[in-house]
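So this first bit is one chain, no partners, the form predicted on its own, shown in structure tokens.
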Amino acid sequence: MDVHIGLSGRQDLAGQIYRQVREAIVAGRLPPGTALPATRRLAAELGVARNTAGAAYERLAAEGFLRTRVGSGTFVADGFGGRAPDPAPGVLRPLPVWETIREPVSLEGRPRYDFRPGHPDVRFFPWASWRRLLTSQLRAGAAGSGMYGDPAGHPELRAAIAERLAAARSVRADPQDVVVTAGAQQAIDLVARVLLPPGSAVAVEEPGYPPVRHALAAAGMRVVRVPVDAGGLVVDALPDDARLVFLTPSHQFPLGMPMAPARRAAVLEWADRHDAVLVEDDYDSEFRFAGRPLEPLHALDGSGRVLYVGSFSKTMLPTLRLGFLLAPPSLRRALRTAKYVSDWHVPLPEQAALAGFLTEGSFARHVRRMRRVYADRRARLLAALPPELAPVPAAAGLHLSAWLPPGSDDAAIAAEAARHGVAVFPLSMFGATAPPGLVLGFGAATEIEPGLAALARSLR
């Protein structure tokens, strides 16, 4: 292990190395079995002769601070080492924002039965392919080059990203018009970073997706909280000075519905007589069970002012941070920058990996597969749904959300079922004002109907 010791002057070398190698022992920065450095190294380290850095460690090792092994070098003896001093609290005091935003509900852990949204099942995966082709990148280097790459992005995976929105989603995109990000949200951070000065007005669903809350006022917006009903968001509710509005049109988060034809014509018309950007994310697109797909409000807008968002999070691996933003032309320069202040880039290996999982057809044949396991667990959830539980309509996603009769606390309902070993989100954490209600995720529910059982006994 590597020991940080000063040197002042050119006085009791080997007091000072003594010194500063038995207090960190003492104060267990080194922990009993730790090893040290052979004495030729440190020495060159320090810049002093090798017998110095000899001198002191045989010090150490005559008072026991020290053992020596023939042959394996200097370790930290045992029954030293103690309680490293707390560090001082700090004079430093955090944004306000900070305060108010609370930390996630954990994900970590199984449950026995899991109906968190947002979960895909990872168990399904295509490992060996993508194995293949991220070990097939790290072979050659960070994706060829070993270098820095392109704040937007990979050329290849770009390229691949348009392809496919314009394949499956019918979203006009050159690759030029796609911006890598580390997953949907980062895009929503750039935006506002790109296109909004501090205390602007935006507007969000409610209820809606926290997260995105929660960046847009860090990073100092004024966030309006904006209702949806059975047609989506109520674009007569939206508030006349916002900049930016940001909306889940094909798949409302949590709710589920789709947004009506009539309000994406009226949100796109208020966001030109309003000069104001809509945010698109088309979160969950690639699972729907039943009906017409809608076209996104990015097909339909003529004026360049929808931003469309998107990750790989839930059709692939969460832990797979990557995801992209389209943008107009007139925002390039400014959000490829943004992207390179903010982080530079995701990492190139996977970048590289997932284009070729995307030209290959994996992708598309994982969602296949995928869309037929998800359909028949939405099925099964549905026909084993308490009669406690009116479901929202909902014909995509990876959740259905559900209503309980007037009056529940669905907090407490909540908590009720994680002792019956249920992980079920209640609808009010989305939300101040939404009714109370469930959010069911079926994407990592294997056990549903025993789950749903249990589930019931938290309801009676």
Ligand SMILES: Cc1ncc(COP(=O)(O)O)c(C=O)c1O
The other form holds:
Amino acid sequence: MDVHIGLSGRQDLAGQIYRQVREAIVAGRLPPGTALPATRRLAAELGVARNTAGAAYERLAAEGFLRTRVGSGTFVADGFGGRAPDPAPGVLRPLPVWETIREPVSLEGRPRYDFRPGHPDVRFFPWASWRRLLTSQLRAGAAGSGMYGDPAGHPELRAAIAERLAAARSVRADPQDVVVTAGAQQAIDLVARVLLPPGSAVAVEEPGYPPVRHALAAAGMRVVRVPVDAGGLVVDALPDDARLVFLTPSHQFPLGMPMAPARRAAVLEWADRHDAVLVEDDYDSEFRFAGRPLEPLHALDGSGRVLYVGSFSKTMLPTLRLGFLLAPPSLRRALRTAKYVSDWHVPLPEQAALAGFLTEGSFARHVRRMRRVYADRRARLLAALPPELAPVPAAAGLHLSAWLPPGSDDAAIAAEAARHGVAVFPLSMFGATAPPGLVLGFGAATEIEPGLAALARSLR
Ligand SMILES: Cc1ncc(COP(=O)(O)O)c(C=O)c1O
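Would you generate the structure of this protein in the form predicted in complex with this ligand, following the form predicted on its own above?
Expanding to the full complex; the earlier chain stays at the top.
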């Protein structure tokens, strides 16, 4: 263990070492059993003679503060210290906005019946392929320069993302316009900081995805919630002064319906008229189970005001923290610089491994396989849904929402369900004005029928 000792002058150096180590032991900063550095190392670090450090240790040992085990070193003796004093609470206070932002919901633990939205089933993840790709990157890294990479991302990953977007989403992308981010979440943060002066009005869907609202509020934006109906965002309800509109057109979060084609056209036209930015969050559209895919807003955009955000949290693993942003060339330089200023770049070994995963075909294979797994779970969920729950029509993603009878208290129902071992989220968690309902994830749900039977018991 390194021990902080500050020497002053050249007088009584052994005494200074003795007093500081003793004080640290008595105050509990060096608890019993802590290994102290060998006298040779301590002396070298402090720039003193070895026997000066030795004299201090001998005195501490003679007074019972230290014990020495031949061959294994010097340790703090038992019986000293007790609890280290609590750190001073401090006089510093965060900006008021941080008091308004909810702390993240704890996703620890594994409920018996897990219907939390947005969780992929990690047991199906091709761990062996991923391990092979990552290990080969770490080996190559040991032989390489180990220097910082391009803030916009690993070039092969940016190219692989652009290729996949073109093929799977009909989104034309120049790899130079792809920025690899720490999840979709960081993409939103970068967009707000690069494009909007603090105090700007930004529109989000209500109900909607809280972490994005928080990112925008934390960046100093005035967040305005705009209702959604069966066709998605109600474009007529957008405030005229909104500089940015955040939407989930493929699979509205949390309700699940796609944005209707007429609404897509309307919001593009609205953005043109109001000189606003549209942020299209396409977080889980790889999992579509019925019908034809609708054109992403980005593909319909004639004037370059749609920013497209993607995530690998559902297709790969949420723990990887990998996502991306596709933006017009006019923002290339600023976004790359913003990423550099924020955290320089996403870890390179993971980026390079993901590039390999995409180009060797493992990604497409995994998504195809999981589509079958999730389609089956979704069908079983719909078939066994308690009659009190009316599903919102939707055909994509890893969750669906269902309305409860009017007047129900969805938060109380979710709390009651938790007592029966069922984890579900109430719709009210995502918007204060949403009618009562439940959000049911099927990504990680394995025991669907018994889980829904337990949920039905908590509804009655
Ligand atoms: C609407 C929405 N956007 C994005 C994400 C993914 O975010 P990230 O890539 O930061 O994990 C989620 C995950 O639940 C989501 O629900």
